[in-house]
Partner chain sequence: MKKVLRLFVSLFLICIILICTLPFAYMILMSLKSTINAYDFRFSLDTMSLQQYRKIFANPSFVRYFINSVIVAVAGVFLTLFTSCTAGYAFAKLKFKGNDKIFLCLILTMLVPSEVILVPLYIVVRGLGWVNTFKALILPLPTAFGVFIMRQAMLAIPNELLESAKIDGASSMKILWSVVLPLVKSAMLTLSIFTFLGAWNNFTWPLIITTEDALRTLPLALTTIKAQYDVDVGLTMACATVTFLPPFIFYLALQSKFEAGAALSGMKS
Amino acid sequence: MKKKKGLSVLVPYAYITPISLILLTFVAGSLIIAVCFSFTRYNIITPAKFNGLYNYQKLFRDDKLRICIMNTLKLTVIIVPLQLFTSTLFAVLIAARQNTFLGKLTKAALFIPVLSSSAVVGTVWKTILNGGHPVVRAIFGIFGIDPTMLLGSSESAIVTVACIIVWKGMGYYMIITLSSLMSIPDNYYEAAKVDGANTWNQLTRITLPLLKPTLIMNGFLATVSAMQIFDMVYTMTGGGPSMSTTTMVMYAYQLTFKGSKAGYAMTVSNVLMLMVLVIVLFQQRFMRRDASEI
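Can you show how this chain looks by itself in the form predicted in complex with the partner chain?
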């Protein structure tokens, strides 16, 4: 009897073992490896050699890294506000006509880019922009833009990539915003109407303040994902022209697989990890303060 009980104590641990093993190996293992190898000289083929803080000193002398950090920050600064603005605008517009055919169709259409692979999105947009098709040229011509130059010139490539990333993600953030819009009780709006508030007042006095936690959340998710962009850039520009779209993750990738400097690549990854961590902590503070205000 006692023995049976002794074994049954272990049952819950058996249930959590599979996922714990996976996360321990892949996530915790990676974190440890990243820290250990960042102090070594390592090219994935020959054994790693300890070289102290050399990689960390190298960070400060690396002009390429500086460009990559700037590119990553540029992407984040363009993507996050644009992503928040478009997704909130569309959520508000769709919420007003949730049950109409047009509203449903817009919601569905916005979701199509979200569920396609970034490889598909990257390839299709690259083909459209580079193809020089007469119809495409005509559409962009209305705005006075030469589509083949959008990804081809180092000034506009990063903005173009950012816009396409926003295009791909806006449906996702729209759904999050829409679902919290739907949870605002109707009687708030009814009371406001009785008091004579117009649509604009309702939007700025009720909807947006109540959406604030969701918007902060969206902003945070968009920031964290913008800082680690890799696949869209890889498929659309490969980091070019002349490094104008090389992000930090891409730089780490290139260092490892093209430059065989995996040790230094992990030092770069750690810098990015720290940057993201700062944002996470900042957001936690922000959220908590916001919650205590209510």
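Everything numeric here is computed off the predicted structure, so don't read it as measured data. Between two forms, the rigid core is defined as the largest C-alpha subset superposing within 1.5 Å. Positions refer to the first chain, counted from 1. Compared with the form predicted on its own:
- Taking the rigid core as fixed, one finds a CA shift for I16 of 2 Å or more between these two forms.
The form predicted on its own is what I need now, so please give it after the form predicted in complex with the partner chain.
One chain, no partners, no other molecules: that is all that follows.
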């Protein structure tokens, strides 16, 4: 009897062993390799040579890295609030019209960009904005905007890129929020209507408070995604003009494949990993406090 009980305890571990081995091999292994190579002079072609803390000392003298950190933070600050606002807004609007043709059409239209390749979406938007098509010029001309300058100006390029990233990812966060909205019991709203609560009061007193854990999770996912953005920025601007859209991931890519400085690129990647780790720890602490309040 005791033998059977002991075997049943091991069964759950047997199920998670394959995925645990994959994670250890490809995720933890990659992190360990990146940390080890960050202490070397390595250009991919010749063997790595240990150079101690030189790469980490170089971080403090690298003006380009400071620009890339600022660009990464700017993108994150623009993308995350805009992503949360638009996805929540459309989730609430679609939830009210879930079974109508317009609701289904809007949900499908917003989710289609999520299924598309980021590289393809970036290339299409670059072609649209830089192509100078008469229809595009006419639409932007209504607002007094020259579309060719949206990606061509260092002042507007990062905002334009951020807006397109928000547009592409909106459907993903909207579906998560919509699923959470569907789990809120209808009797909450029925009781609120009996008490005379209008639509705004129902939204601010019932919907948003109950959506708080989901919004925190969406904010966390959007933050990590924004800090690691690469493909869309690369295809739309290539990091320009004048490094105004070069992110930390793109800088690490340039160091590795154009500058033959893979060792230093891994040092930059480790800095980014630490920044993301700090945000993860902050988010977990915030979520635990939020769960205790609920």
